[in-house]
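For reference, the chain that follows is the form predicted on its own, supplied as structure tokens.
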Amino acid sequence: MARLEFISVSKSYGKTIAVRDVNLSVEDNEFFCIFGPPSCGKTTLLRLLLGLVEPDEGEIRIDGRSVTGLGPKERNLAMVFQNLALFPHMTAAQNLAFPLVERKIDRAEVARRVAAVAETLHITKLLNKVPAHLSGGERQRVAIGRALVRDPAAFLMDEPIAALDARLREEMRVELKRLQRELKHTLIYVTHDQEEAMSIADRMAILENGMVRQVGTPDEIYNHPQSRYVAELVGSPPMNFIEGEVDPMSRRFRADKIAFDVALAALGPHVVAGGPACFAIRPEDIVICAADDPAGTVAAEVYEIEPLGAFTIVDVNIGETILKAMVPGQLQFTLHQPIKLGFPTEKCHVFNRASGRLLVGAA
């Protein structure tokens, strides 16, 4: 178990900047993940972490004591990698016991170890197996074990289960999650998929090119971004987004295009400048009225429907503005009925236009 720490963290290759300027902690026996799109960043601060590469600037500390300059052996952390490298040649045992024979622990230790970590992932049956005879799910669960068999201080995981099916990610996703509550270490998890990192950490940071943009639960990130980054990246369907003007007199927004005038006067003291800005909110927040219903506040047209069973998404045009809405069930709309929208006050975002930083925000 491990708290894990960077401090004004920096690493470059060539003229390309990787890492710039990380803060982080990641607490003891928490799940955390590092989340953003591909080429963010998220790999490099696992192998800085790891000490594979070091960095340009700052420092990394482990369990309050600093381990820049350290080597990978010396910092006791295993790695989980996206391409497994199980050996081809080993059974699932061998693969298992890799790690502890390498450290010359003795055999019966290594023995004990083994079933352990194998009765833990449900993989006692495939222990004389070799990874050629293994489906996806089951040579991930090795992996994992070889990872675990180690007892380290921390466990980091770099997309371990995205080359899986979606069916085999949920079971994994459950699998992963109740592995961490049990052995109460530290679990650092990359990864670029949003229901993922949604659905197991504890805390989460999202990064952009190289930058941690926000840190918190996934709770917090999703109903208080910080920024229009952050409330692009989280969210499916993603967040609406409709570009106008703040009056910081009259405390509304005007959209630039088309017939839309919200009030933000409920936010209180919030909303503090005016200018260009951009209002967001999620599709589940649209309220969806009838054309005739006077708590409808704009007036639209069923652009498309998408049913989806246990909900239905339903584009909505707004001029020639296209607004994603989702309301629960299945309820029957048809194309080009006039219907009426309403913007909970206290659902609403309005970010910045030029700088993406977040001007008014969902209570």
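Note that this is a predicted model, so its numbers are computed, not measured. Residue numbers count along the first chain shown, from 1. Just so we're on the same page, rigid core means the largest C-alpha set that superposes within 1.5 Å between forms. Compared with the form predicted in complex with the partner chain:
Core-superposed comparison between the two forms: the CA of Thr120 exceeds or equals a 2 Å shift.
The rigid-core alignment places the CA of Ala92 2 Å or more apart between the two forms. Taking 2 Å as the criterion, Lys177 does not count as shifted between the two forms: its C-alpha moves by less than this amount when the rigid core is aligned.
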Given for the second form:
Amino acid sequence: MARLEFISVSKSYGKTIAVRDVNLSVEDNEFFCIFGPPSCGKTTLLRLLLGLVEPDEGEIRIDGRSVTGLGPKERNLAMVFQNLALFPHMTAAQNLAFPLVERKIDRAEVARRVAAVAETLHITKLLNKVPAHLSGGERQRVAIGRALVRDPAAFLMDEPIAALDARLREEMRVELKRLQRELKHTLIYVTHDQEEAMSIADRMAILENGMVRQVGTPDEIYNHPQSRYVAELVGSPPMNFIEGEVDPMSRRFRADKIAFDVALAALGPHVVAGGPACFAIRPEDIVICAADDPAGTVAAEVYEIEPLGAFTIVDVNIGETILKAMVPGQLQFTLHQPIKLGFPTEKCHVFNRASGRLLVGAA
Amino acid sequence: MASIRLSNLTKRFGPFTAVAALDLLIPDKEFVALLGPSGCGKTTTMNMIAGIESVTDGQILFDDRDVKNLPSGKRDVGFVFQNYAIFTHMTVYENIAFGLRVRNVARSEIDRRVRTMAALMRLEDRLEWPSGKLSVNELQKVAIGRSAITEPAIFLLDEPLSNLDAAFRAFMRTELKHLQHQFQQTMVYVTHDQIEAMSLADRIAVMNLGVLQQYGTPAEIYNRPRNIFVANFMGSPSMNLLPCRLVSEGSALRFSFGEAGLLDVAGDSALARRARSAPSADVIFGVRPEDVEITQAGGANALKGVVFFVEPVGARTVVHLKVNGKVFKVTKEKRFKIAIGTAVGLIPPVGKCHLFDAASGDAIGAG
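Next up, can you give the form predicted in complex with the partner chain of this protein, since the form predicted on its own came first?
In what comes next, the whole complex appears, and the chain from above leads the way.
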């Protein structure tokens, strides 16, 4: 059980800056995801926490105490690896006991702790099986159990389920979330899968080139991205973007190249008249209406239809620009059918085109 | 242009049957997805169509021509594979032009077609780039463009999007479909991803363990799955499947779910009529997560469930419940709020329920 903090931490490898001035604080008992594309610094943050590398600048604190100079063993953090590396020739019980045997803890104590951990993880019945005879979910429990027997202050996981197939991954994240809740441990989870991060995190940090771009709950990240970078990185199908400019007088956004002129909500303080801007809206927030419906404000055509059963993705084009709209259910459209689109003001975002910074946020 | 007819198509590797007596008609100009988990025989089927795998038994007809003994190069098929196979020492232009060059097409004609294709694939500003400098996403666009430009009668794609990132995959899905609408080729598309199959294909052939499970339009496959395998494979999250027992209650029909409760259905409803044709009273009841209504606990004609996990996945919220000790999922709009531990009633709309025989797994009363 621990609170983990990064205070102005930077780390370079030669000329490559892996982590730049990171400030993060992970609360006790929190399920915290670190999310970003490959080589954005996610794994370096974990290595810094573990004590495998030392920061060039800044400080890492565990429960308020600086751990600078402390080796990995003294930090009492448990790492669960990407491939859930279990010893294939050992039973689940032997795998669980391994970290304790290695530390020369006496046999009775080892047995007691293995039994207690097995109980917590509901794997008592599996103790005599070897990994090959366990399901993916069971193997994960054993791997976590092996970290748990040491009673660590926090768990760190680096893409622990990335190698599994989609269905199993969905099951595992529910399982992980449940486990974390029951174990009441701080858990830091690194992933490059936005859906995974959204689904399990209490809070998440989004990284870009070693810098923290935004920290927040999945709801805040998804519905209130503070930059175009964050907006683009989460959501599937991805958010739609249209380039143009904001007219602060009429409080409207006008596109550069297509007939697209929509009303916006309250403008932020950074809006510059005529400054290059980028309008953004999520596919599920676009309203599709009939060509003669006054609720629609922008004329468009149906470009392609993707029926996905529970919902339909309608690709629409306004001139040359293609947007993805997503509607629940199985709707019927024909190709090139003229339609109108509605853009509810409270769902529209506008970003500065140069800096990517948020200019007009959704409600 | 060509239709493809597979009849009794079989492939054995020693004692192992990879494809078992497959009958499939792929109409001219249609986009057909071969869909299934790994080992289902989809890639082997495609390789036989392509002519890069021999046929153990059965026939492959392009229109009315048996091509079984025709070498791959003579079948007029284009391929795109998962790992793009681009000549990295050539420019993008040279790669796209390659298929036309080896066919001795006139230079001006090549130039016209390469530029049209580049515009279609949005590669205009990459034409002079060495292919080695392209991103993974761009490489796959070049691979598709290079194959499509020769306008083969049949276009075969084996998981062409599986190495791409999610956002680009969504974009390419649209573009591939658009490409097919423009060129009107017969397309066969192998995938394990039901979302790709649903969104791209005119028809889907769902396969498992070498055997065709169902062949139909995406709507047919999704709305009227022929068996539990198909029901479970299509849709994400997948269909909720609960064992239950049928009991006649006067004029009504009762579905009994043990501790999870009862559903009474009017005896003259379509669901009751279907249920009466069940070979046994033990059935599997299915309902899709997006069709279930969540109401207050204790109501009549609702299943009892308890929320144990709430998962925000962007545009939707997936509510995970325990019903009779089994996991049951309901999808709601984004930002839907419900507390973990809440006991609720779950109402499956009568018109959207599926029934399967518990023993065979086959849909009951399916046409």
